[in-house]
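Below, in structure tokens: the form predicted on its own, a single chain.
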Amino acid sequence: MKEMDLLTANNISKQYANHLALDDVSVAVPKQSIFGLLGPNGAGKTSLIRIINMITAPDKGNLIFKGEKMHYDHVKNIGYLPEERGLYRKMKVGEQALYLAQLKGLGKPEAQKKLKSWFEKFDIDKWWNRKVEELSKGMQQKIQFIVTVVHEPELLIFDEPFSGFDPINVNLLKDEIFRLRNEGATILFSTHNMASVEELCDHIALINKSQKILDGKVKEIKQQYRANIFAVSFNGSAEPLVGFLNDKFSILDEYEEEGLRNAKIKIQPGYDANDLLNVMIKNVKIHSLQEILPTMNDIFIDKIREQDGHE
């Protein structure tokens, strides 16, 4: 465990009857980061999250939290928003929120003050004395988010936190997640939404069929899987690109848009963007040239297919 890691899971294995849920999985979650735990359904993500929350225990391996072997006292430093959520439908909203906040260690006056502030921020304060069953699914999820974070834990675990939210409320939650991170929280974020990963996560780990198959910083992973493909916009010659580009370059796509010609070009190994520019500026006027990096969705699919193909 590096000094900057809040949590590490070392060589975690977990077996349920005839199903191996986790097979020697290790992850390190840096302090004050947003860490994406990715993988298809049934990959083992939820099993790992349940072990981190000490809901279940690993068969092998161990957890280190803040430099110590993890124990039950550490759980009070965790806020967990599971994918399968539930509130007591017949209870009043404020009464239930207060009850849950006090379970997390807050005194009633402090809990009431913090909850009122959060309810106002999320524009649901007028629902304090209404029953949960009167709320929409989105408003119920706002309450569950609030009671997850209200005690200001050091580690927040969100399992598909945007499920069921409209775009406005998704942005509201994203803003709060960034703010919580900036104020010192560490966030473990499990999702299938690769666009959210690109936008939110500093680091990721990809689990498939109980094994970790990729991890690291998002920016470094995207660079690692770059394919040397560039988008070029230009004009000045009616000659097809194939007429003056040589075998150092492959034209993947070519089209016209708003008076400009555009192309997607793959540069062969051993050559770079300067070589492409040197060839093109002799024949056309370049308007823009930009490298196309793979998306996390592209990388996710390629790594899953690669593992499946090897098997």
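Computed from a predicted structure; not experimentally measured. Each form is matched to the other, and the largest set of C-alpha atoms that superpose within 1.5 Å is called the rigid core. Residue numbers count along the first chain shown, from 1. Compared with the form predicted in complex with its partner chain:
Comparing the forms between these two forms on their rigid core, the Cα displacement of residue 106 reaches 2 Å or more. Once both forms are overlaid on the rigid core, the distance between the two CA positions of residue 121 between these two forms is 2 angstroms or more. Comparing the forms between these two forms, the C-alpha position of residue 184 differs by less than 2 angstroms, with the core used for superposition.
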The other form holds:
Amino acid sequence: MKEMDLLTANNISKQYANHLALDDVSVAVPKQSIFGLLGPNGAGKTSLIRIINMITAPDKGNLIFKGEKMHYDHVKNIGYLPEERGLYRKMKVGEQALYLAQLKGLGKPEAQKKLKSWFEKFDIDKWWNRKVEELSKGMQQKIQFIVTVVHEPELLIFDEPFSGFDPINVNLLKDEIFRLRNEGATILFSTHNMASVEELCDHIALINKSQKILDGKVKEIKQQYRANIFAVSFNGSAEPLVGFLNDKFSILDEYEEEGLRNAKIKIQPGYDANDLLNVMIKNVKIHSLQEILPTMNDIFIDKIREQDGHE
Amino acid sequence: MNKILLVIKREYLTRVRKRSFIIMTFLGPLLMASVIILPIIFSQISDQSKKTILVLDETGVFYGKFEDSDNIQFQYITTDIETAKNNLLKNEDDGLVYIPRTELNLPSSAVLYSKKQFPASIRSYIRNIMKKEVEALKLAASGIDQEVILSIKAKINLVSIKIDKDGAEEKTFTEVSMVLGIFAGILIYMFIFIFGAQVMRGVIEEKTNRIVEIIVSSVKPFQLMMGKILGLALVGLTQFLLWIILTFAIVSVFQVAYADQIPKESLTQVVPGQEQIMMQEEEMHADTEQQNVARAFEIIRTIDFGVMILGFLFYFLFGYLLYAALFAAIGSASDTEVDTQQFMLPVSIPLILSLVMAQFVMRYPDGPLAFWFSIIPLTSPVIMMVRIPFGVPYWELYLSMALLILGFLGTTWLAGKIYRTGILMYGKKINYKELWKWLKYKS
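Next up, the form predicted in complex with its partner chain in place of the form predicted on its own?
Once more the chain from above appears, this time first in line as the rest of the complex follows.
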């Protein structure tokens, strides 16, 4: 385990009746990172998250939190927004928020003070004495978010945070995630929304069929899975590309746009972008050249197909 | 531990502040008080009108024999029956007793004419007087003096006395014990069902609101379950206590307000509770009021109220706790109240069975049936309460209590295992096979 990891899960296995939910999964969540736990539905993400929250216990494996073997007192350092989330409908908003904050170990006056300032920040303070059932869905989501973070946990766990949130709240949530990370929190979230992964995460782990099949820094993974594909735009010669490109290069796509010719070219192993430029400079006027890195979505689908194919 | 207290506090406060709780708290005592008070009021109302009854006695046997009572006044007339009937319709009088002439025999029948149906009490009053008179005449005819008859009439007062090993004697009053026991048993039965169902509904509510996973990320599922169960136990005890206090208050207010209008004996019969109702039957011929009261005190003394009250509180609480955990487990395995029905049956059967058995146990409180049902934890809360007023050997009581505590720990442990898996299962139809698997999961 590295010194800078806030949480590591080592060789976690969890068996439900006829179903192995997690099979020897290990992940390390670096401190102050935004860590994406990815995988299709039913892959085991929620099972792992529940184990980290100590809601269920693993059959095998252990958890290390802040360098110690994880024990129940650590849950007050965690804020958890589950995928299946809601509030007591008949209870007053403020009272309910106070209750949940106190369950996380905050004293009543302290909880009151912090909640008030969050309510003001999200402009919902006048709803303090209303019942939850009178609130709109968007407002309930804000309250759910507040009670997840109010005790200033070191580790925040969001299970599919963007599902069910309206676009305004999604943005609010994203901004808060960045802000909390910058203030020192570590964020672990599970999702199958790849766009949000590109945007937010600096680390990921990909889980499929109860096994971890990929993990690491997003940048490094992208580098690792680069396919040597370049986008070139150029003009000049009317000669088709195939006329002068030799078999070191294969053309994946070619089209014209706003007077420029564009192509996607894959460079065969052993050659690089300079070789491509050398050939092209002689024939056309280069406008731009850019490497196309695979999207997380591509990698995600490739890896899952690869694993499913092996079976 | 602190977290359990928070859960208990929430469960307690949200429920006690509910409108339905407040309404029930006031409605319950009103109902109970009216059960006690209304019969008195009604009897006062019906007693108020004084009835005048004419007596047309063609035999002459009963002249002057009908004594006026508090609400009946008799008047003797000598017209013929047709005019008497016509007059009855025209005049204010309420009724007419017509005793037709008999030739040889003593009169054995009479007709009571009335404009309105007379209550049974008046009919039997008249019949009794006639019967007594005819009997006296018959006795006289056979040469036996009435005085002799009165002197040989026997009145037996059977006092039952229980002797224990130390030779101490104790009078027993079976009927009182029966009523006390069955009353306590039914109360426990109702408390378990009403508040057990509330536990179940509370669990389902947390599931359908989807708040449960948020809570169990701060509190262990077992703590949440126990907090809910204990919180509701306190709600139940609060309501029960308020009922007793309020019922007592209402009856006392009534007693003060109507003290002048109501004859003393009807209140003394009512206020101390159940005991006297049974006594009334036994003591129809109570000689004097003092004796009556003395007897009431004697009866109250024979009941071991220390054991009774402590026993009641113990079985009330632990009976509820034993079942509440099962109800919580049922709730956790269901998404709606409809889903609970398949699991309700096995939990309800022992409870309903114990209420059915209570009637047998009441008659044979020391039989083997009573013994076993009062030892087995699932039925002991109701059955033991039925037995306690009859006196139960201490070793049986302690065994039953110890087993009930063990039973409570056992069901709570089992229920906790089902609960912690069930609360996180959504939209899945659960059967018994599934529950069995949950029991085997590692926490």
